[in-house]
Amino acid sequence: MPRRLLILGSTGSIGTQAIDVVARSGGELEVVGLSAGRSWEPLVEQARALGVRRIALADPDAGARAAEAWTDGEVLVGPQGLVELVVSSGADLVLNAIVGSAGLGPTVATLGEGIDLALANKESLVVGGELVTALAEATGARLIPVDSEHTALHQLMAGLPVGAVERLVITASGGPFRGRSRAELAGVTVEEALRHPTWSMGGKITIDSATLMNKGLEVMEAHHLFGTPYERIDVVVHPQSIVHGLVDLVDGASLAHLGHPDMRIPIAYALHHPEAAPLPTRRLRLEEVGRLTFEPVDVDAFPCLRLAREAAVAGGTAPCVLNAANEVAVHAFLDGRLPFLGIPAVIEETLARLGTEPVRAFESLYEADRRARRAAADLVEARV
């Protein structure tokens, strides 16, 4: 019997590459549902090609158009439609590739049903933290990362004895502005920020890479996935993007995960886990690479990493506030309403205004997210 797969965010970069992985699975994977935010036309095309009978769209207008154009199945709409798709899909595995905090609801629904989760939505762990991991533990659902860095760490740590790990190291390409000073970043354009030197990703994720906020979010994700204290998780800039993660052991040895950048590798790892699947990816030849270089992060030029660490250590609702403020600020930058250095400025001021509060239930996170978005939006408007 094939493993029944539900892909949330199927029209994005991760989703489309996941469909490629499914096509190469030799029938081991069967797609039973798809979702998108607003991109209803490519979603309907995917549904037709894969023979899927249920899809969901977060945007109601897009959902209405899809329902008119596609009569071969059911169209679910809005956040509740996403949750309904998860609960009623009969999936064995859900790939959550939704961008941003909108992915938290489907993550909670998936784990609450005891369904295994391949998680490409790092915000679920950034915002949900201990509540999400506790839910997975309570229902017995497996939580498998879909990310080059966390897949690397997941593989490296498999089978290691308790107490063997001293430190986790997440690598960063440095983004398009590696080596620039804070002053040199003042006037960078959206077009420049979207020119990532290594990965091809969506707009929001690419800007997070340019500010290094993505590494701050990944530090939080690693903390929750592996139960490692923040002081034992480091970030190092590695422009070649060949080494995706390192694990330092207590005996002084280090384990490294290497490979050419290709997101199909972590996607296939999560979708086929614990089995391995062959892929037609470029094989690593170190003699062809020649040199691998590493350097520290310039936290003066890229303060988002510092802000993320501070929010992580503060705990409570602070990571949720940081994430919400970042989403508002990044979209304002992409819309031309905020300069590049305005992104960390808005985040820092939002955190200063709202502080942190204890998290007792998911509802407190949703409320913190709403308040942070309002505060960040007000700060963006004040800067215009």
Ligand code: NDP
Contents of the next structure:
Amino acid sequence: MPRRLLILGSTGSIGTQAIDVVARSGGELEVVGLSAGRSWEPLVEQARALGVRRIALADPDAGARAAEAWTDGEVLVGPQGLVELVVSSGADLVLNAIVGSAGLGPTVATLGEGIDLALANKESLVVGGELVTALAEATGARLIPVDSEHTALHQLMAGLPVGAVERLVITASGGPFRGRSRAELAGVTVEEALRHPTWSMGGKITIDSATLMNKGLEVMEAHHLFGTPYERIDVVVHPQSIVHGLVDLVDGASLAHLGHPDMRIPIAYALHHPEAAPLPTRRLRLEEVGRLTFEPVDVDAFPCLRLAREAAVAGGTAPCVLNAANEVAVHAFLDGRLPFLGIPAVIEETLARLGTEPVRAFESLYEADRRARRAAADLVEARV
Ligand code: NDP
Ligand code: MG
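Can you swap the form predicted on its own for the form predicted in complex with the named molecule?
Shown next: the complete complex, the earlier chain at its head.
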């Protein structure tokens, strides 16, 4: 029997690579549903190609157009439609490859139903880490990361004795602006920021990689996935993106996970887990690579990592506020409404204004997300 897979965010960078992984699975994976934000035409095309009968679009207008153009199945609409798709799809596994905190609702719906979750949407864990992991524990659903560093750590830690791990290290390519000072970052353009040296990804995460906010989000992701305290999770810059993660053991040995950067590896790992499947990716030959280099993070030039760590340690709604402000600031930068250095400035000021509050239920998070978006949008507005 094939594993029935629902792909949320199927039109994106992770989503389309996941469809490639499915095509190479020899029938072990079967797609039973697809969703997108508003790109209804590519979504309908995917549904036709894969013989899928149920799709969802977060944007109501796009949903209406899809329903007109595609009459071979059901089109669910709006954020509620995405949740309905999760609940009604009969999936054994959901891949959440939505970008941003819009992914939280579907993450909660998936785990709440006791369905296993392959999670690329790291924002779900940043925003709602404690509640999300508690929900998975309560229903017994498995939570498997789809992120190169976390896949590395997940794989390295499988089978280690309890108490063996001393420290986790995730690597950062350093992004397109590695080595620049803060002053040299003032005038960088959107085009330069989108030119990632080693990975080809969606726009938002590519900017997060340029500011290093991505590593801040990933430190929180690691904390929630593995239950490791923040002071035992480190980041090191590694421009070649060959080593993805490192686990330091209590006896002084370290385990590393290596491979050429290709997201199909983490995607296939999560979709086939606990089995393994072959992939025709470029093989690692160390003598061809020659040299691997490592350097510390320049936190003065890239304050987003410090802001993320501070919000993480503050806890409560602070990570949710940080994430929402970051989403607003990144979109404003991509639209040319905010300079690159305005991104950390807007985030820091939003955090200062809103502070942190305890999280009692998911509703506290949705409310903090809305308030932070409003505050950050006002700050962007005030700067222009
Ligand atoms: P993309 O921007 O390429 O794709 C995002 C997907 O989410 C698209 O299908 C998009 O639909 C959909 N979407 C956008 N907004 C909404 C919304 N409000 N509601 C529902 N669906 C929406 O992103 P990526 O694939 O790069 O990233 C997805 C997630 O995976 C992110 O959380 C990212 O951090 C994480 N990730 C990505 C990696 C990568 O290599 N790309 C690596 C590690 C993690 P539409 O096409 O209509 O806009
Ligand atoms: Mg990553």
